[in-house]
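Single chain ahead, by itself, as structure tokens, in the form predicted on its own.
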Amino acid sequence: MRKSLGVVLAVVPVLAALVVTAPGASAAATTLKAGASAKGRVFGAAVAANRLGESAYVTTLNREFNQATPENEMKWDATEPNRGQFTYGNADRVVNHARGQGMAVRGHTLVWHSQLPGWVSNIGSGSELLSVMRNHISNVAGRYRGQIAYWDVVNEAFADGTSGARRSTVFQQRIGNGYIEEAFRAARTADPSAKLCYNDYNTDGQNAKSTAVYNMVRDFKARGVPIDCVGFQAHLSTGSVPGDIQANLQRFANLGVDVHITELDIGGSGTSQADAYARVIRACLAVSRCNAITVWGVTDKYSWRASQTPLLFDGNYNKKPAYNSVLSVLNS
């Protein structure tokens, strides 16, 4: 009996050591991508091809992010400036860099009324414009077939305000409501393995615009139109993070689509900016189908909202309080 007790007592310190050093008790993540990966998410950034020659930019990008979105390089004016003339140099540069680093790539964007060459806007026939749109999608998505994790197929197709109406773009005017569905069907044919997303802004909370998008997605799912995800751009300020952002993400997820934060930037500074970022990240983590977060740029100095200092790294690539706040939430 005494011998058995001695064995038990001898084992206790060993068990205690195992508890302390167990693999599950791993150290907190020290980068955004590691923190997101531990939560089953990706954490990405919009990437500009013309910044890939800057060492600090590339070092920060490679260290912190595991998904890249070409900022402008895949838009229509960049990929088909003249009818039937496709150019991919800068888009290739972003894709090749990202894939070389093991990053997922978000294709952005196949159909958008902005950054659209004049020759497209001047097409007067709906049937001709539909043919041109299909051809554009076939070429661009086909070029990167099998290399893109997600495509923003159609971007910003709904009007702001309380009407819930479609935006009056050349595609809406010439082709009608069916152009969005036709774009998604063309994208599925061109790149069958990519997840296909609709992307918009001012849809982060529940309002007339987000409800109009919701109704479209519900209709698409009911009719078998290929849509896999919805992107919420989240261009915000410290006082404009919707209180119902989590509930809004969840209602879309309940339709059977993934939900992504796609262009996150929050104007502000210091603690208030850090708190606003934390609210958005917590909302995403609370929704199981919110599996991708992208900030719209790497550093404040190249942000389209540079004067509002909206990103996680300042102009010298220093981590801001917002960075620490996001990492803390990812590690929580």
Ligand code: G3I
Given for the second form:
Amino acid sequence: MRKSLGVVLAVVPVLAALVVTAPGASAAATTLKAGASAKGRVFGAAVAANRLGESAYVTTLNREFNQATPENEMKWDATEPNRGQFTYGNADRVVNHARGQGMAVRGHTLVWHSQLPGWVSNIGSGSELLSVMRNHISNVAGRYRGQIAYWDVVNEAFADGTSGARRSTVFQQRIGNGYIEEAFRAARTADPSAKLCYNDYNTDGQNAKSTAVYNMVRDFKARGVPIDCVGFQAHLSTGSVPGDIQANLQRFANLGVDVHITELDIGGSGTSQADAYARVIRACLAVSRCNAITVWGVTDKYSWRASQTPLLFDGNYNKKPAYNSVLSVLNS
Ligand code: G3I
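Switching forms now, from the form predicted on its own to the form predicted together with the ligand, please provide the structure.
Starting with the chain above, the whole complex follows.
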């Protein structure tokens, strides 16, 4: 008895070691994209064409991310600055870089009231604006047909605050409520293989604005308007991560659309920033249809809110505590 107990005690550590090193046991991922892939997700970054000449930027981008969103290069002012004159130099730069690295591309964005050239804002007739909008979508989405995983077809079409109203953009004023579904239909025609998303901010938790978007998506699904996904921008700060972000993502997913975190950045630093990032990533991983996470830039120094240091790499491309936190949630 005493002898057999001794054998058991001697064998236990050997067995434990075998379990730890068993063939096929997956090692912890050491990059964001590997960690996300192991969870069936993609991990992207907004990419600026004019930074692709900086080697540390490119090294970090290529090592960590497997999806790219052109930060400004596909917007209306970049792609059709003058009526009927399409320019794709910078958009091509981002798309070619991404595809050359095997990254998916998220198209951003076909219809948005901001970064909209004056010639569009000045169109007074609804029928003319609708035909201009369709032509824009047909050209831009058509150029990249087959190369875009997801298109942010319409961006930020709802008002802030508690009204639940549509934002009063030139598209809303001239064309009326129907412009959003018209944009989705035009995008489907232009690029049938791209998944088509609606994208907005301050919709990460359940509130009047996100409920208005929810009602639109529910209506689109009921009427067969082609929508596949909803993007939640998630421009946040350490104190503003909604406690119900997972529940909000899930209620949209339950409508039959994928849900994406599309422009994640969280102002702050150190542990509180790391914890806030972890909450967002955990919420996404808890929702099976939350299959894409994108941070809005590679390095703090080029962030649109650089003074708030909201990203995962500092200005010298060092990994921040927030990076380690995200990676560890992806590995959990
Ligand atoms: O391209 C011009 C350049 O020629 C000029 O010399 C320079 C001088 O300021 O401006 C350059 O344009 C800037 C552009 O970024 C490209 O760098 C604009 O001024 C600047 O306003 C613009 O900011 C972008 C912002 O959208 C515009 O609304 C940010 O980079 C971009 O990160 C930001 O992204 C948006 C998403 O598309 C939608 N959701 C919100 C998010 C943050 O605002």
